[in-house]
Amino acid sequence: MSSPLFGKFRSPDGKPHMLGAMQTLDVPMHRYADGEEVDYAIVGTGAGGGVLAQRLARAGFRVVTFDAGPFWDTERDWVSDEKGSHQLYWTNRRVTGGSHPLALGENNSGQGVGGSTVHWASFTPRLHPSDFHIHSLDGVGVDWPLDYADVRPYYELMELELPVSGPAYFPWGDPHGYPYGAHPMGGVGDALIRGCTALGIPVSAGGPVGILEGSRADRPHCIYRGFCIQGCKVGAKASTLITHVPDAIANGAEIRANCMVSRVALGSNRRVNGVFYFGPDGRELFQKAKAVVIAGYSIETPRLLLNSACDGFENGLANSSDTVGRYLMAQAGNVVLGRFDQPVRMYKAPPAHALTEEFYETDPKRDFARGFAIQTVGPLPISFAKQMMSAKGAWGWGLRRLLMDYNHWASFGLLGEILPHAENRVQLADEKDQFGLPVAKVTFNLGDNDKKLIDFGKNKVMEVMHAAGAEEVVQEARYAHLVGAARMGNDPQTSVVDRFGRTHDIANLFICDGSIMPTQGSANPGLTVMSLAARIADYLIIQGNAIFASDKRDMQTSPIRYDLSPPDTWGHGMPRPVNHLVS
């Protein structure tokens, strides 16, 4: 609305709340009274929680969504500076260990409204059809309790809602095109295309990426300055903060920022009745709800369930299977860096804007199952310095010389599938956070298949870099993205939730984030998490009050609700065949 009845949503200083260079929150946010029961309490506002809250609110449900971090005002809170953007990451204390411990924080966790989508690179490839059946096809991992066909229409919806810019034809997996035009190539994309072409490897240019190539409504186009994972003050990059949360608020949802949920409360008849949380002033409060959805992602979701242990669930809420926290997965994320004689300026483009998935599927000629993608990455100078410290042992004056040579380097990323292992898990540590809650203890180990995949993959990426003309090539071993630790499945003995995100143990407790993914493929998980959230929303909406009053589990697939998309998103972009939209 152009003139809100109760005035515009404003920051404490009385100025409009900015969500980009042009976008503002122009509606007042509903506030539920203390003690007032809502339909859904949602924990987290990222890829899963943000999309789910928007759809439930638009369907008329009473929704309160919690986030442990701030409600970002992009003009006041964000800076075009790499060091100054660390507030976007979840850097609270965690304990990490195992034979291959994960680095936690800026690479895989977000804090604040929008969650990790605020600082993701917004690369949005889909999973392949094979990813849903890797046990049946390759004898590894586990099959999903649903098929690619169940998720495909939601992929299409999210690609319009973000929207996604990409090539008119994407050849891998389920071949498809993208609704908005591809981005022009930056220097690092040119290098990937050059290297792949020299080796006869098919390559895709210009996306898919949830960054506007052209201006649309109140969001400007990308200006190619390289700060995508520092929040994007411009507003060209998609995040739930700017794509879904505003519409959730416009339809009556309340977003409670700086509120740390500490425990999900179990009432009578094995049903949850709300959440305890610490408010901005540090006081512990209680929000009563008819149903609870946890969307805190693959560390904080299992941590919350384990911290919610109670009579009947002494090992953690909804954990009769002893699967909560288990099967945590990261992706192999080795970064290969190459120096070129001519300047590359890898910051002059979205970090991820070209890739090949030619090695994605299992190849019987190799001695390991599954595969990997090769993507462009565009580290800014501080990240580049850390990579050079790891890859070359650079320090002191040697590191300074490398930094002065930054514009001559290009970076390619390996994104490889690491299989689910029960011993890779999230548990509770003895240490506690500022609220007195046990922090997460994360254990991670590579299996033999994982090691073989990483060794082959990093060598292939280095081969591509050499073929592109790099005169020196080095690599940093690292991991990217987190999924799993509360996986979905048909068997309550080996999984936490069913195919609609409902916990097997508790009929009105749901999980809606990347933790429910049984396997991860070699695609960035953000688009899949959003698509699963839209699918879960359709299920909750068609079930209506039965979610609140009945323990009966109706497993019928729900019709797709195109009318729940944020306004002015569906039906735009490149024309598509009608049967592809309604299938």
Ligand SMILES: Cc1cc2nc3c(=O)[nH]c(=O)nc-3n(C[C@H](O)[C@H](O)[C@H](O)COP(=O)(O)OP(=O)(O)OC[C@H]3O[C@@H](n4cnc5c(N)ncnc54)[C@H](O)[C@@H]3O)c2cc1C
The other form holds:
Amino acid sequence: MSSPLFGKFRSPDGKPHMLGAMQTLDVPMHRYADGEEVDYAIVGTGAGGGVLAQRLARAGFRVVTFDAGPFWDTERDWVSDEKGSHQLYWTNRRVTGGSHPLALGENNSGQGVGGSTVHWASFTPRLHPSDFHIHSLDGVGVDWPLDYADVRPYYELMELELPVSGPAYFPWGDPHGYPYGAHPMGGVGDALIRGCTALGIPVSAGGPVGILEGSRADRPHCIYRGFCIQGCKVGAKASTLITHVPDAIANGAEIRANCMVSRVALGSNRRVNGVFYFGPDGRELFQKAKAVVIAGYSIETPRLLLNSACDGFENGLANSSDTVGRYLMAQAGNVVLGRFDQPVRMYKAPPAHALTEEFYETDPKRDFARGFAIQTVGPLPISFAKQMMSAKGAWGWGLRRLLMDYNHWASFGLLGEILPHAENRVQLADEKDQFGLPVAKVTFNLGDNDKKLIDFGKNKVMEVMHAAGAEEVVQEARYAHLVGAARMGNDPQTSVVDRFGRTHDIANLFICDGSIMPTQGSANPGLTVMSLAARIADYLIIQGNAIFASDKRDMQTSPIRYDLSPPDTWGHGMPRPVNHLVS
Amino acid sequence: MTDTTARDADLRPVDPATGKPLGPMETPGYYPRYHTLDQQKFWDAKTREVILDRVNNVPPIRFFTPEQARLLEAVCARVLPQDDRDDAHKIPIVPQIDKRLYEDKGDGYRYEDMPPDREAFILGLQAIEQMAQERFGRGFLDLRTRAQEELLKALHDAEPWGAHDIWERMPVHRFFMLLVKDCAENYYAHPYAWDEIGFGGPAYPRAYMRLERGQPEPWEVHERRYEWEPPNASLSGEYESVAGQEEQYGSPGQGGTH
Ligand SMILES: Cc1cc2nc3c(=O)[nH]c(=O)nc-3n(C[C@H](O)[C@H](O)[C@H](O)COP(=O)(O)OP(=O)(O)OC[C@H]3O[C@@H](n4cnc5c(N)ncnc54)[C@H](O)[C@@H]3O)c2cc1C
Ligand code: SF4
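For comparison with the form predicted on its own, kindly provide the form predicted in complex with this ligand.
Next comes the full complex, this chain leading.
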């Protein structure tokens, strides 16, 4: 059909593989032969796995990356439709419980190349320097085995590789600026700015968000269609599917889609030697590898380790500390909705386009530690209906009436830090999935600090909504962004991996996704997951064959590689003072 | 005591200005003559295919028995009433729920205190039927609308008067949320519902351009508001939170947002 923007579309069948409206995947993909040993088998192609595979491939390693879901062709597979996008989410069986059970499914993680970055809203704030030391500073949670300074250069890399649009000056945490210009406001962003301004709260308008505000290379700019959480068919929103996976393939990595890894195999000398997986036809196969990296998200990563229990690791692979699956975190993600007299039409513009981190840090005047952010969100009709069910108990004619008013509502999201608790965890349930593998059972309870933070935070967000001029303000409880469950630390007794993602128990087994985060701050985790992945990559690259041949742990931090970015990313964008980067 | 036999005379929302019931009509709501489907030539091919399939092909009933399907129809007619829509523009809900359960699809996860969705629906329907018999001495299908609503309101309030053996196996508020969720997921997936609420629908590759002040695109229409009231006698027009949670944090939102 003809399109006012892009000219004639190619017909979907038999035509090039599309990654967004313009970018095609036209390099042939290397395929390793059956039985061939590779350097790295990576499980998962999401935020962590996608970036890691790209870097390892660029550095010349032989890499196979598995994903349980499809290799999306965005033209052929994706739709501008809420219900029709259900396939993007991880919807295999799972069980959820505890005193505050987490909604999973579409609320949590993805399945398919690109992982959850396919359906993330693409808010890309950094953690604050304080987030790395909350135990020392506030006596809660745990300190990271890293400093903000260790991660900062990787944030700068990722902000160019996605790239991130945002204001020239971002005042919170470690103040910094963004390489690409901020986005225009939609109705929800306008409301956030109005409300914050009325209360004297600074607000960041138009980002930081991994969405193009102007076209770059083969990626068109955002067209403000509001379907980010359904996958961006345009290719304006960053996902590892379109930002890093193509470069991984161009550099020789093999992406094995529709392949569910069932078990990491332990060989001799307490070293792993590959992974078992169910291929697209359902047969169980084995891939031999010199080292294995798990990047399957905070539920599937611990599940895979637990399912890989074997002689010597009866409680799960790399679980001598009994920490695998524990300290699972989710952020408080309450949605606050306000009805305005004037229409808002919140379905336009990306859901993610303005935020404030004014309440991020611990404030001694409050009766809880740590803090929260306030962000724009833009539920489409089905999500909005579900929110009204929770927020107002709406059903029947009452639900119909509220939805008839859909265009008058705006919504903000609370994003609050929930502390790590040992009892918040992923375990194996008795029931099995379609492969016969025990499914994950997720248990989640709020602690005292968490409840106080949520109460304060949601009231503050409601206050902002009122100040924006809303006549009626309601809210629903919600939790988002699972991280943790295989945390990093210096002490092998209380953590699963060291500060380079290497499991304490097994020298050639690594974890490279959100699971390794010891605490989460009030920043959406994606950018941090990617930055940690780039850092882990630099370590693996400099270690080279030592990873494959020796159990010795070199704890030396490696120099940053500025030559591994996908083409035309690093060094582009607005010039900013980056003196400390000149090497 | 409610008269359980007679049918209600009119189940349609009322126009307070005239006191007359509204409809049946093609497009309820405040956006008269707005049709998202008119824009289909501006949608990408895949989106058009998926949405037209939803509109044109109503799936056959394969999971529920005919009796169960009829019962669920009556339940959904109160959970997401469509009495103000003309027959040509009623939105099929039960066939879509049936399809989901037949294919055993959905969000994949279940609450630890809940059975899997298939079982939950069967148990829920049984409980509804038992409660109808217990209080009114007849099946749910044969109840007057008001009595049907009383029964569903009891589930909403987590105060079922019967079928306790079933509600012990399945928390009533979770079943109620599941039921409303499935109805809403299908009703608001339909272009006719988009017309009702003034949602622009798919906008790729064309884009939205008027981001400010809630303005309609050139091809959308302005809202034309009037007072709208649910049917006078209906119990579902009021808002009270779904009961049965130990505390306010216990009923997490299920839609992904940020
Ligand atoms: C609706 C929604 C909105 C969000 N918005 C934001 C946002 O605005 N900003 C932000 O920073 N974050 C956001 N997030 C969260 C963010 O997307 C995730 O935190 C991030 O992608 C996690 O990265 P990961 O590498 O841990 O896992 P993922 O990106 O989920 O990748 C894991 C991959 O591993 C695969 N996998 C898992 N197990 C196996 C196995 N056994 N075999 C083979 N493959 C396997 C999965 O299929 C998946 O593709 C959002 C999430 C949701 C649900
Ligand atoms: S709003 Fe922009 S980034 Fe989001 S899906 Fe649409 S075009 Fe993509």
